[in-house]
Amino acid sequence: MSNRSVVPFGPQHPVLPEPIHLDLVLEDEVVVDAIPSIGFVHRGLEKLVEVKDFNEMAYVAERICGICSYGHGFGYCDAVEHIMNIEIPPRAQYLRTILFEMSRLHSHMLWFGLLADGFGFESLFMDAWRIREKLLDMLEEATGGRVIFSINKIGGMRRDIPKEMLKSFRQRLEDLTEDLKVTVRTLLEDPAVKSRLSGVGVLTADEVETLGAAGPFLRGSGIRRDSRKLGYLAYDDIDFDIITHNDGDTYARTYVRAMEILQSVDIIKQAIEKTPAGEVDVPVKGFPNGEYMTRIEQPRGEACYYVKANGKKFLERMRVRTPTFANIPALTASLRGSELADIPILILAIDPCISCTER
């Protein structure tokens, strides 16, 4: 008869970039259940709407998470702009699209390096982060920040990005493309990666739908859903397809996220070519009054931003539903039936963001 035991995993663990905690119920070396526990880095950021006015909250929203910071700032601003019926200039829409995809790139390359490190591929880890440094250099030139950018504001952008800088970005991304292809191919085609990820943590399309999964986790089970196809910002004018994989295992999720790295480069280049001239912001008068929820595609999946205002400078409510929060039920389901030794890699493969989850 198998022995059943409970093994705590996290919040401190050599392979985890963030403090996720799971109680793993084991029979011998097989996980039969995984019970999540969150709350280690809860900061009460949503409640700050009571003491920070609606313009200042754009800065607070970015600090929900460093790696996802650009999307948080944009998502909050977009919700308030809808409440106030503010139409952003076309140039600002394109610049926001470019920066959003560059943020997605740097987030995916961070995940890529951490996953390589989890496999023990130290050289690949350093190579991925070497490429990411070049992306951060471009973000720093455009915004002044490498992680927290503070370039979004209610009404548009705090600063323009000169035409010459955009051209430089396009050329530098072109130069990086071959390095990115080699790096992605090195991971996806490695026999050790395939053997450890293929057929592990399998969830069907119906299961991920029922469990509310988001992003590459969802698309790795063949679901063609990407919030960028809703047409916000300049995505309606960009030619790109939704990357999916039908196997529903951990390798499929890894494949989707890795291919999105190359896709983001293409989206950025298209957006740079199509960016129109003009202003990057509009005047904002008065205070928001009403409520709105916006949906955007963060690097880890769909995020929802709900804002309720009452005509005063302080909002009544802000609520953020982040993709990792949505992915936790599917994550725990995917761990059941897996070997204990595979758990760190399976968790890394969904790119968990606990700062976003706990806010």
The other form holds:
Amino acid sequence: MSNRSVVPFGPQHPVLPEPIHLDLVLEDEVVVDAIPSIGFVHRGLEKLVEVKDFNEMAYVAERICGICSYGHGFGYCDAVEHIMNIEIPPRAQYLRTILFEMSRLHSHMLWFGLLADGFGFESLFMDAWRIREKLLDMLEEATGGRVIFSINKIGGMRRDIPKEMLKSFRQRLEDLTEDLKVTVRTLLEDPAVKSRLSGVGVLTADEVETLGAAGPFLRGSGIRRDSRKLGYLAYDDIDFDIITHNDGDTYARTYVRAMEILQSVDIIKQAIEKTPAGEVDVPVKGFPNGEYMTRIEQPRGEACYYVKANGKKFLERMRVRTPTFANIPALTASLRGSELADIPILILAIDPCISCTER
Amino acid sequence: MGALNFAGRALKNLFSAPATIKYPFEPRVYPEGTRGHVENDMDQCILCGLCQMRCPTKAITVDKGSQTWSIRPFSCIQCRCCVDNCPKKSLSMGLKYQEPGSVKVTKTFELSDKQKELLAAQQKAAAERAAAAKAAAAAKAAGGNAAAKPEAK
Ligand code: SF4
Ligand code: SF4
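Form predicted together with its partner chain, following the form predicted on its own:
Below is the whole assembly, all chains and molecules, this chain first.
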């Protein structure tokens, strides 16, 4: 038996946009164990429910993370709306769907760039982010913010998106599609990229399911599970298929995310087409009383928002289960048995979001 | 195939103009409705204090004594709550993003002379009304309840 050595990976590492620490136990070049430790960006946001009233809490929820901020704001509002039995108008449902998919799109493009950067394909990285910038411009026009959108409130949307703007979004997405296709195809078909990703970090469907993985990580091992199919917002009226891949390796995870980019464009176009006219919010009276758990599909997988209220201005408890947190056990399992040089790619392929994980 | 496609794009990128704007030589055009920073029109404000009450980060301070309205821009999260709740529509969201800085400043604005006069006149009127109401109540109490509570004044 050869000697074992422990290599610390992170919390500061070139491939990591956010701090997570892994102790990699190596035998020669092969990882035999990976011990994660988190807690570098914990901010105690959940505790803030005790001092921020339930309307203001929406702004805190959004700030859990800067990439999936839209989903966090929406998930929290949705949970409180269920407690208060608020039915939001159909137009708001559709607008929320459109913005949710836009935010998935920009999140996936960010991941796309980071992954390309991770294996040294700099021009692809720049290209992905060039396209992402156009998406951010659209989001800024619609919501007034590039990172924190603050457009959801309890009871609907804080502002309407005019018809002409939706039309122009449709057109701009149409124009972007060709660009996106070339970029996505490059990632999926380039022989160098393919050989770098294929067969790395294989997990079977059984393994990912037992380890509780979420999102594209799960779907990359052939499990058809996507919370959007639960039918919240307007997803029931939209025709889309769950994208899966059966190989369970890094390429499969990449494939699922990359195809979801094109799928999101399609969903947005469908939703814009079907958006009805009408109000975008309903008046909210009184304080919430009860508890509810919302499940939504964030770009990185299923996220749950649990809210407990007791009829007062301040909530009793809010709890968020984020997809990256659920993905960590499966991530460490996928690291075991792989080469040290593959670690950055394996970590980037799950699109880790540590701010979400730690809140 | 993919690689060839991308080679075309990479070549094109070499000879085309950059995708970024040449800031600060070229101005950044903000879309309408960007939440940049909070502005207060001191010709409109009545120092009601609603904005201070509704601000989730307590970035606004309304001081009725010195008749000033101040904001700590580094605490402001650009949520637009204050703007939505201002009864006089004196607050608005400026498009330009909040400027960075090395010290946490507080920006204080004094009420315009016109508003000061208006508020003073309103206060005077309110004080007169209150005095009149008090006098009326006292008279009523003295008339109706004189026997029970003679010292009620
Ligand atoms: S809410 Fe408007 S009018 Fe009232 S103090 Fe604030 S800025 Fe002035
Ligand atoms: S924009 Fe929001 S955080 Fe900023 S001053 Fe207004 S209410 Fe406060």
